[in-house]
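Next up: a single chain in structure tokens, the form predicted on its own.
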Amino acid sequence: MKEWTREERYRELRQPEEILDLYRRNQASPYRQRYHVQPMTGLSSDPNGFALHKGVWHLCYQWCPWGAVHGLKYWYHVTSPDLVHWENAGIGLKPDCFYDNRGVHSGSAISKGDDLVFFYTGNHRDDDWVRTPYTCAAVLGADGRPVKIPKPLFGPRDDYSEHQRDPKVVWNEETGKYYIFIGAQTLDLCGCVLVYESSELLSGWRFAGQLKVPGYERFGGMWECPYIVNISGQDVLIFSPQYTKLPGRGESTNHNVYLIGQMDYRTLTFTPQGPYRHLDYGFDFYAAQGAANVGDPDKAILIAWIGLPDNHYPTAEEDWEGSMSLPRELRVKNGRLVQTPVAAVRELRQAEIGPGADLPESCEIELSVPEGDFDLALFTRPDGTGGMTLHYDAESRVCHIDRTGLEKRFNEQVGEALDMPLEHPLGALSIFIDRSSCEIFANDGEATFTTHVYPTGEERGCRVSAGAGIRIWPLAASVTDKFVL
């Protein structure tokens, strides 16, 4: 893999022609997704600025245009009428001022009246490469591009480490205030969330305090991408703890978890009603962000980065990597989150194919699972061997998923086999395959498992236990990958 210098990673994009050849090369990759948002060139990471505004869904993603490398970050902007058909809208935010001279880092958005307001972390570094994070804002202009507010809303606090980022803005009806949740790290290197409050979106912000989460005072070394949402009267806290290993997660030190409980905005206390749970049990799922202005009190809409901060993938050799997950509807049922793909995805179904046919590059699979142990293998070779395997142990109610049988192996040092535990016996699986990803939904969204996969042209088979019912639909392309800056 290419070794990047700091100058190469932090080079400013000045003219479209600088990446046009890279765009053409990236387009030729057999692993370009057909119905998932992905980088136009280079690398995509965290989803940002996700909101519904005047009937249009807006989404940005962290973007480094030069290759599969984390460097100078932009926000790239895409839009959709239905969360499935996405179009490139061009650069949303670029690092072009003092406060974000080394990157426009992650954040959120919220719609208010005629305005769609974006909140982001400006990553400033001085000549000695010392970081100062600023919380900044921008407003969607008449031309469809965000216009920055000249000054930051506020700067960092010196009683926390330099890791203060990822502003998520929410409105609380009870207090009549807006709140910004900032992922942060204490001076003794513990993850936490800082809370700011204001009665106005673009002025009057003051530090309200550190979010109290009883029992989680020393849980991980940094909490990225905090998000609080109320679903059917229950509060859900979602965040990404870093710099820690968690039981059953191999060697990974980056995770995405959630707590269900009660949020008290007056005391800034989130009281969990049970243990943390993994938002997704797969290898590659991180920095999940919920959409603002969903308009339904009984659900939230979530999207995540299919990837992890310290991992790299086979397409790095082609100078690109990354993808967004399918947008998911979140509901609370029996004290747990239930996640299902947004309904419009099923509009992409084409004519159903027989179970003996090769797996299409992009498809949806529905499986009804008989009682007892169960086995499934995807992307097997012509002789039926290899592939990514799922073994369900009925006694323990655990799905064990192993991708060591794939020809293109990657991130082996982190781990290539993980468990997806279930609360109820496995009865159904919905699987969404695209050219370089696989998302598994068990028992109508009781648990999910997301991973990158890079099958070769020979790895197109599927093997399933006797007695299982299986249906397969090829899925049409829904993401336009035009060159737009």
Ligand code: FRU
Second form
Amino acid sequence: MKEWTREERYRELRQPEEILDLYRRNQASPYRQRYHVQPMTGLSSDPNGFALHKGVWHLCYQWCPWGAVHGLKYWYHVTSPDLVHWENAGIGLKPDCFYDNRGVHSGSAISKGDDLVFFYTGNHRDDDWVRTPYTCAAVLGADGRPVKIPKPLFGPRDDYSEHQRDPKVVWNEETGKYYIFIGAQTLDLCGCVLVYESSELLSGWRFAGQLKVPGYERFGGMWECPYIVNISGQDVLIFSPQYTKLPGRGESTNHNVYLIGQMDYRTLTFTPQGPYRHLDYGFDFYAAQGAANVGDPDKAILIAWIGLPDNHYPTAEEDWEGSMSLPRELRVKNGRLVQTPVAAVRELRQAEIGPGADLPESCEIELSVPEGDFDLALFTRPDGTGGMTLHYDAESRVCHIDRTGLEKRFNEQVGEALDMPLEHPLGALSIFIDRSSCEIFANDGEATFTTHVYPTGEERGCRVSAGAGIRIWPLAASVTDKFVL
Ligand code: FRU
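Now that you have shown the form predicted on its own, what about the form predicted together with beta-D-fructofuranose?
What follows is the whole complex; the chain from before opens it.
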């Protein structure tokens, strides 16, 4: 893989011409997604600034224009009327001032009246590469581009490490205040959440304290992208703990988990009711962010990066990588999250095809699974061998998913097989395949499994246990992927 110097990774983008050839090259890739948001060029990672504002969904992603490398980060902005058809809107925020001289890092947005307000981390580094993270804001301008507020809202605290970032803003009706959650690390290297409060969005922010999460004082070394949302009267804390291995998750040290419980904004205590669970059991799902202004107390809408920090993917050879997941609706049922793709995905369905045909490069598969053990293989070779396999063991209620049978293997170091445990017997699978991703929803969203996949032109077969019902719909393209800066 290409070795990048710091100068190359942290180069500022000045002219469109600097990435036009790269854009054309990236566009020619057989792995460009057709209905998932992806980097216009180079690398995309975390979703940022996700909100509904005046009937339009706004989403940004962490973007490094130059290639499959985490370097100088921009926010790239996309918009959608329905969470499924996305248009490129240009650079949202660029690292062009003292406070973000080494990157505009992750953050969120909230719509209030006529304003869409963005909160982000200005990643400042001095000449000795010492980092100071600032919490900054911007407001969507009349031309549809965010305009930065010149001064940060607040700087870092010196009683925590340099890891203080990813402001997620929420409004709490009960206290009548806005809160910002910051992902942080204590001086003795434990992950935590810092809470700031204000009654105004652009002023008056004060440190309220460290979020208390009983039982989770030593759970990973950094909590990235924290977020608390109330769904049907229950609070859900979602975060991405790092620097720790968790049972059943192979060698990976990056995770995305949730807790269901009660959040007390007055004592800043989140009391979990039940164990932590993985938001998704797949190989590639991280830094999930919920949309603001959904306007329905019984659901949240969430999107995540299909990818993990420290990993790289086969399209790195083509100088790009990354994708957003499908946006999902989150509901709470019997003390756990139930996740389903947003309704508008349905509209992408084309005429159904027969089960014996080659898998279309973008498609939806619906499977009804009979009682007992079950096997599925996707992306098998013409002779029926290989592919990504799913084996369901009825006794333990675990789906074991193994991608070692694919021609293009990647990230072997974190493991290529993982389990998706289920609470109920497996009855249904709903699978969304795009050119370089596969998202599996089990039992109407009881558990999900997201992974990148890079099938070759030959790997188009699909094999299922006898007795299962299978339906396949090709899906229409819904991302325009135009060159817009
Ligand atoms: C998560 C993360 C965030 C940070 C951003 C930088 O993947 O590390 O904590 O703000 O990526 O790109």
